[in-house]
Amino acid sequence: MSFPIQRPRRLRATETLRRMVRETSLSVDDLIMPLFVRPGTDVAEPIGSMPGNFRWSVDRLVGECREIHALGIPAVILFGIPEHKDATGSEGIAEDGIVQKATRALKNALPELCVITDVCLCEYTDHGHCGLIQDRDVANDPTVELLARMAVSHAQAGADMVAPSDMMDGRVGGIRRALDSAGFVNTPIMSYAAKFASAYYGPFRDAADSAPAFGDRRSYQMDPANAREAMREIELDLAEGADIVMVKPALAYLDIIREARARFDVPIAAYNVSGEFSMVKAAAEKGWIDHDRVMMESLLSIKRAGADLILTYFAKDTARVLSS
């Protein structure tokens, strides 16, 4: 008998065979495209640290979303850059706030596109933190009240889903109660349930002009060393009414995604964040890596770990590769 008897390479011999036995697949249906919207008209302002991404005025955002929708990407998530910032992030809650305007425009132009809105105050506060400041710290409960009002204002504008990203204790429950009381019982919540205090967020803070003016966010975002705590956070958010739970960032936290998939029988999202995106873009620009192969391998690893949905700035690039 020849050695070896088992030859796994037999099923790797051709592309057809590899396709037939492939265990994990990536689909355009898995993708959510993050977008930044700002005041103005006919504005597409490049974001230097995030190649190919822009701060869009509402009119140009609609055109961008037409392209996204035509590629088959089912959803976008909106981040607002207001004209004015203040200590309470008041423009984030205003009926005529930038995300509220953008949501109305998108739902009018593209009713089939799923519009998700980020619910957080950091983009709207002049201090850059995710809530109200008392004694140089973020006050949890008063912040939850504002977040609930923001979520309702987004739902009133037509948002299909709200996504609280602040990491305040109890905010999912507060938002769920506020949505239900306002008649939005069918508006789902995608909670940033396990959001870590990561250094991978740098380009996003450049894009949203949301870096903290003092201190950092480690008193409310999670310690990167903690996995058991992440499971506890997810469990709490589900008990408060979260419909989808998210792990953020994705690539450095694949173990968290895998553990969440094993424990919880709910949809799991993962955020392939700005730093993860920009590192690939920078290395590809240098000619050090194959952009498309590394992009697809990265996203496939997130899916293989157990994510059902992937928020990624690669969404358009990925859709084009998948359709080629």
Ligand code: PBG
Second form
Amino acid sequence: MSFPIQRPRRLRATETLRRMVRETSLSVDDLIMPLFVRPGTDVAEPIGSMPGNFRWSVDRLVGECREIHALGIPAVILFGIPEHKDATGSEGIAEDGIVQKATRALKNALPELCVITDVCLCEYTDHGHCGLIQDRDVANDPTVELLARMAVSHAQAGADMVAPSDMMDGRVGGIRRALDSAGFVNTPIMSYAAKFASAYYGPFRDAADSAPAFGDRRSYQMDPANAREAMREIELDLAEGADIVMVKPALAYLDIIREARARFDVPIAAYNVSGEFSMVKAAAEKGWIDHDRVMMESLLSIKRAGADLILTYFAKDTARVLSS
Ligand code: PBG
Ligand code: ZN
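Okay, that one was the form predicted alone. Can I see the form predicted together with the named molecule too?
After this comes the whole thing, all chains and molecules, with the earlier chain placed first.
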């Protein structure tokens, strides 16, 4: 039976009806705000390619997180910009490293805010790769050892969750074992499980000054053409002990989120990455699109595809729209 018996417009007639039959919703509970932290005091250094985002010193980061917490956003994820970068990314593992300091300050000031730490070497290495270089290649197993030490140092500083973003093989298992033997059996791992070698990370690399000095990340991050392989990556990370799995980027990979949702009964996170964010900001600045509407529609589409959690630089803007 079809038209004129079937009239889908009947249920679109009023906002009340539309509310009643709405299938997907976006909540402040879904949001995780990425933040950059750098050395110094009283610094809020604007990131040119990411309007409204800053490299914060620890003291100013605490102030920013007070606002984030007051908006009802449950979690932040921290990226560190060290004083000095070196071949092994040693500041990333130091007890007094920038993320470790920031985590301690945040857990002290805002114990309820969930502090997630990004675990990767690229922000700390002078060559900008996500692992140790041997023979002009990223050496997998020695990198996993360093990542495991980094994760433990974050947990010791009070991190509520660690999020490895390097894409080395076996790193979730390595981190899980290291956390467990250090007594952090209850620290969850959110793995960047299906992370693609994407041009959408451009503004982030500008923010963290982490573009690779030679070559690219295609020998460890995934080929954008591969959906089946993404499922295999997720499966492996779950087998190694991941608690939450992430798909990254989000908008150009909604099919991956959808497929992961269908196959795996674990929380799925999606990273609405820097390039996705900055494109909206730039077009809105030109007056070509409606900023808030495009933002909300984009994030809703990520939820609709099946994500439970969204890492997004729009977290504060979204929380404001949701509460207005
Ligand atoms: C580091 C890392 C990157 C992002 C998150 N963690 C950059 C990269 O892999 O080059 C990208 C985030 C974004 O673009 O917003 N491994
Ligand atoms: Zn990295």
